[in-house]
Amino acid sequence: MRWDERYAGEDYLFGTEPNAFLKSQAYRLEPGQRALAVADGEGRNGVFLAETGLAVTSIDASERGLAKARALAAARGVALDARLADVINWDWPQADFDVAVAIFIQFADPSMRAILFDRMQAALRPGGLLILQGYRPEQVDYGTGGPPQRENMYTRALLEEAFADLDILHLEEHDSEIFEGSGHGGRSALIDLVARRSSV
């Protein structure tokens, strides 16, 4: 499996720190939500939900990925629901998240992409929150992280398109530095978005 041998060396691929853009929305978060990180590789995220005070369910492909996510967990004592899934085939549950986040999850190709889109709106309760960062198109061109495909990028259309059912908080596209381990490092090309599903 790809991302088990990515995934395979002591040091984590992408950090152990949280995502910046994801760190900068905490003050949206309460504590006792229930959050889900959507393929979370090897935790950085979702153990910073956890440190937060959320109920964090952790998804990923990689079971070398979930080893070390449970690790970082019980190294920054914080308990994680680490479960291997694959995202498609997975049994998503409907309406039982506060927060779903989605940080670089742009291995799935459009048609992937619309299921996990759907998929996760539909995970959130009434009023819940999504938060989602991945690259623009022009990322290929940096070449400072993520895959070659162009067609696996997102545009503010796309993402107004394929959110238009929740309200959009939060869109915006930069380009800014990143460093977040030897996996996602320097200029990038980025789009953030948090959106909330209606309350009724």
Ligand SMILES: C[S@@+](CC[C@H](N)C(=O)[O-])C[C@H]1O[C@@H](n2cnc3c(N)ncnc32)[C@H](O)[C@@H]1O
The other form holds:
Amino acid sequence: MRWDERYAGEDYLFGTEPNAFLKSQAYRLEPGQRALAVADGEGRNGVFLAETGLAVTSIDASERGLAKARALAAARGVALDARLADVINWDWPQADFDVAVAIFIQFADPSMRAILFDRMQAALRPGGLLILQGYRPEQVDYGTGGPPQRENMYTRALLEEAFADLDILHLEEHDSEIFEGSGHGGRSALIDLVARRSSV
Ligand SMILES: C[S@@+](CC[C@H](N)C(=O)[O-])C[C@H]1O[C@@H](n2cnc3c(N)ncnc32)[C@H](O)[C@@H]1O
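Switching from the form predicted on its own: structure of the form predicted in complex with this ligand?
Zooming out: every chain and molecule, the one shown earlier first.
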């Protein structure tokens, strides 16, 4: 698949450091919690969660990405349950995770996104957190990362509607400089979300 080709090199396309927004939210996490890293690619975010003391399941559709994620986890001396999975066909656990992390998963077009967002929410246990960062439509003009499909991008209204059943703790649109490997570099139109599944 296309991502295996993008991950073919020895270098890590988005680097080996975690996404800065995810890192900024680590204060909300506790060692021992169960985390799901959705479309985790070469594992930079899943490995960060594991280093933070969480038990991490990392899913991605790229064999090459998974192999590099496992290698990164081994190099850092942490456990990572990295599984080859297509987000649409995967047998998603229900109410199982304390946190679901979705960083730049905008391969999903609107119809796939509706399914994916529902499954991510359902995978959270009551009280569980969703941490998400994506691009806004303006990103397509910036051209500093992400796919060219404007309809795959997120707006505040889209995320508010998609996650209306969660308590939104943080939702911010901003333009920021990000440098993540050779894959993401420069001024980027971003949107950040942290939301909690209600505890009842
Ligand atoms: C932009 S990368 C982001 C990777 C990672 N979240 C990060 O921030 O470093 C998008 C990822 O989505 C994965 N992907 C694409 N389609 C997928 C699908 N249908 N199911 C699971 N993963 C998929 C790709 O393999 C790729 O690793």
